[in-house]
Partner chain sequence: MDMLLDGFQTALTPGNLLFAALGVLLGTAVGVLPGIGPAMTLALLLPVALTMGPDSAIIMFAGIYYGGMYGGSTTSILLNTPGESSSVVTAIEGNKMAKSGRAAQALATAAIGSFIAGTIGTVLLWVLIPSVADVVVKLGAPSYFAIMLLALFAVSAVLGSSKLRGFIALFLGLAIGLIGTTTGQARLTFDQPLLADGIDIVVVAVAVFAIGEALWVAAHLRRKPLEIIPVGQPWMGRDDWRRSWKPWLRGTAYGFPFGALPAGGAEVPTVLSYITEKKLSRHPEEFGKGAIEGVAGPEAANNASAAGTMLPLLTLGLPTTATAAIILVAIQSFGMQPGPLLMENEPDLVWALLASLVIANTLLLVINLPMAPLWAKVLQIPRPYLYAGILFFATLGAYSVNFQAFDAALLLVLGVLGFAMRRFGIPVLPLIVGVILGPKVEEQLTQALALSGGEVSTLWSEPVAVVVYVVMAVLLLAVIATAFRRPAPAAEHHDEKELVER
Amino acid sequence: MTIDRSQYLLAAFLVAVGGYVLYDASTLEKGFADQPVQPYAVPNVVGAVLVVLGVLLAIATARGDVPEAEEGEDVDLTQGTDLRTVGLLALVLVANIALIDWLGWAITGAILFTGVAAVLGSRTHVRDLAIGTALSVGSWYFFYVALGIPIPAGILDGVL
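Which coordinates fit this single chain in the form predicted on its own?
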């Protein structure tokens, strides 16, 4: 029997993240007494689920359970990771994070969508930009108006 160290590493990661979420939830202040769900309720559930999943994964790994490789029609398992594509996707994401406060979500979201589509092989840049703009502006209004979560408007503050 071979020991799958990556499964143990993933289990340890899940337990560590779950533990941190539980710790962070314990530092939250209580809401109003008349609220049936306190602010720490959801993080406690998420943290506990992560810890339980990590423990269950470690137990399954110790019992010899290993996942089977996916055999999709369009997946060539003999090929390695395309590091250029992964690097470009990471670059697009980092640019989004770096620019979101200055340009705002509506613009950086469109750039993110267009950039990811281009990195993954799309050659219809104008259509990608139009779709990305519609999605980012729509999601900005959804979060800001419907959910009440302020997302940075950036240079479009006052326009949106």
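Could you switch over to the form predicted in complex with the partner chain, since the one displayed so far is the form predicted on its own?
Since only the chain itself is given, any partners or molecules it might have are not part of what comes next.
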């Protein structure tokens, strides 16, 4: 019998989330007199059920339940999970989060596109950067001018 041990991680996660929801609910005070449903009532139910679901998942896992990973056109499940690629992608996204307020979307968007393309195996970096820049500057103007959504320009304020 194969046991998917990593599924215990998910079970633990569910118990932890449920536990935190319960803890958070316990910090709430009794609501106003005209509140027939106390603010902690629904969180108590949700938290408790999450804990139970986590336990059930752990039991199911121990009994040999294996998850059915999602398939797709570009997905090849015959090979193992390529966590390095996922990590690098996450890193690109984190860089975007860290820099976006300072550099502005027109710059970080281009970095984001180029970075993701490179991580996913594109080797034409100059062309990628050109496409990324066109996309990010173009989308900035599209949002700003055509849609009237003023995306902050970051350090390019006054340049764009």
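Positions refer to the first chain, counted from 1. Everything numeric here is computed off the predicted structure, so don't read it as measured data. Take the two forms, superpose them, and find the largest set of C-alpha atoms that agree within 1.5 Å; that set is the rigid core.
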{"property": "CA of Tyr20, rigid core aligned, shift of 2 Å or more between the two forms", "result": "yes"}
